[in-house]
Amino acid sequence: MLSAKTKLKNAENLKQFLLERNLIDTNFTSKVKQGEIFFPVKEEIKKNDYKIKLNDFKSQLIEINLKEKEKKISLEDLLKEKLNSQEMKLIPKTQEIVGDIMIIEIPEELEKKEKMIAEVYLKLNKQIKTIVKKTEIHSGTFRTRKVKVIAGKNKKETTHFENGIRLKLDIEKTYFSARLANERLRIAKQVKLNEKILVMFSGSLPYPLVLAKNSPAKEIIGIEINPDAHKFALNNVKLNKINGINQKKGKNNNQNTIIELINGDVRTVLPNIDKKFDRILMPLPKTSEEFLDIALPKIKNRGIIHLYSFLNEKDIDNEKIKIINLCDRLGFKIDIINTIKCGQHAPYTFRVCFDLKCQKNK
């Protein structure tokens, strides 16, 4: 195989050259040798300047046996002998994945062939121990949902692991999108040392845990009216020893960050909380504007809200409008810092949040 060869320091430079004009063989493997690397190139390379120009990243072309790459089976190679070209149209892209369960919509036009559609999604994700299909969407005050399991091990529970850390959940009893993953990482990257924050409707704890993981936050209450989902942020708070039992401190968490836990409702319980936060998460899509006459008394001055909605497209600018109006009207002046598209929920409608930084009006 031809292979362009350099030492490791000059790597990242080859390679970027080499993907810059398309040269790298993708059926194969690079390798490392005794300080050396191989990158698979194609026989173009022999073309024109390139070999010349690899003189500058002291690289010069040898042959040398390189693995070839297994070539990977995808869905549509499985389904297109059992469903045809409009029956595949249905599938959708992409699937949420939660633990070892995965979390698949079926169209009503294939409920007959489900369980061979789940069996091939189980046969081509190793790591997948269980399919479901949602039966009912995210509804009442819990924001739960029913799943039926289709295929794989019979189970609703799991553990999924998200920015370092590991998440124990009923995916049936408590809310919990995977999809945001990142968005609960912007968030962490955003807390300055100290911070006092809370999460308001903080179900399993996938945002205060992110946040003790990967922020220098001091302190954290989460508020959460579910019981199922309280029994699980108790337990994951062990699982992931915090509150100073055996916590790593690194670059971004250089002290040990404590949580407390508060089941309850969150309009009941806020108010007789005695403190103010730097920052407050209000990650309930549906109706978050509805608790913002409980949540700014609790700010602190210039403090940040992160408020959550699904909104279309082209009704987030009057969401804007429509919450600056409402915080005023609480006595609040609020400047939107950012506007966020943290996920599709339907066709052209998205989960949004505002980042508001918020001060008392004189």
Ligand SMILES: C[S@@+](CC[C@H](N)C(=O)[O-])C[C@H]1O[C@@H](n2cnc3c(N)ncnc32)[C@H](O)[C@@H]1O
Given for the second form:
Amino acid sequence: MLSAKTKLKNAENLKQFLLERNLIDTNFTSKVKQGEIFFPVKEEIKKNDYKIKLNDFKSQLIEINLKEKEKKISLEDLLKEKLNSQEMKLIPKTQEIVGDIMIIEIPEELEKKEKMIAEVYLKLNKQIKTIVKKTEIHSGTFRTRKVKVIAGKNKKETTHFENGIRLKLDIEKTYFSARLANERLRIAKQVKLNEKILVMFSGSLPYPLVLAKNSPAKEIIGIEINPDAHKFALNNVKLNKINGINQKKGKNNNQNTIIELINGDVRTVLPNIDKKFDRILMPLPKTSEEFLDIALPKIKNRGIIHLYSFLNEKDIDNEKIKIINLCDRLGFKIDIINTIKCGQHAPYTFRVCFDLKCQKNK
Ligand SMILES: C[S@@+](CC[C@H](N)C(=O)[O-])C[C@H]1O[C@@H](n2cnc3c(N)ncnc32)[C@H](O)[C@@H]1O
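Moving from the form predicted on its own, what structure would you give for the form predicted together with this ligand?
The complete assembly is shown below, putting the previous chain first.
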């Protein structure tokens, strides 16, 4: 049986990745052995881009004996009785799961059958309580979007688990992407002892909390303009017992991280913060470049800025030159030490993170 194995600490993130792409072979059970977990996976996972992605979860494909489950009905089994073959092809291959809410896309041609389709998803995924459909893309300053509940409990609030943190949020009132779990951990792993970190555009707080739980950061400041997101963020600090209360740290993470949150426009708030940071995160891919003029003066010499952008693959190299020139005009020499594609936004368009090492021009 083909399985994807990883260390237990990466299990949550790998499982989310496999579930969202329908790559788990649900006919078999996963197995835990000597600190590692083996997920039963479909042959389709051998496709090259999936294989590359598995490295992010420190996961390898391996043949192993896994126990067969009692025969269960699949999504295809249930739907093919109700949809014709053309309609079957329109069923999206991936869904996003936030806490116990599944977010699906329903193509126009299937709108009349959306309730029936959603009921099938609900029946097959016992951990899911609500199915919503996207009715628009993220937009506006708050980067929020409307969704419509089509099956299950009528709610839009949920608690999501990721990288050892809990995040309570409303999927309509605040931006959140479960697909960035691995990217958040990638950044947490770069953080050195006692770093002071600024998270511009901190939302309901996924980045600061993942950093606080998984790195030896000393202090994290989050700035967020959306009052609803800020309210969830304040509550999430308590929910995760940050700020010195029972905060558990592993080895090398031997102190508690203090999180401070500010509700406001980063453009007016940041210039008044009399501090410099070892690391600044700018997770607003649509326009984060426009805020480099206020971020650069707050970075320590040789500090790191993580700058996000949505880019077509063919534009990435030009974008690097643009960023280097822009920072130069703002008085900083930067080295782009990493260029990470951390999600696909549209065909050929990626969410890209540039890790910038910054030095003031002499
Ligand atoms: C793409 S979302 C990312 C949120 C969060 N970091 C996450 O990953 O879930 C960008 C966030 O930036 C906030 N935002 C946009 N413009 C802002 C500004 N000028 N000052 C502070 N926050 C801003 C939005 O309200 C939104 O929550």
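Only the largest set of C-alpha atoms that superpose within 1.5 Å between the two forms is called the rigid core. Numbering follows the first chain given and starts at 1. Everything numeric in this text was worked out from a predicted model, so none of it was measured.
After superposition on the rigid core, displacement of the C-alpha of Lys7 between these two forms amounts to 2 Å or more. Core-superposed comparison between these two forms: the C-alpha position of Phe354 differs by less than 2 Å.
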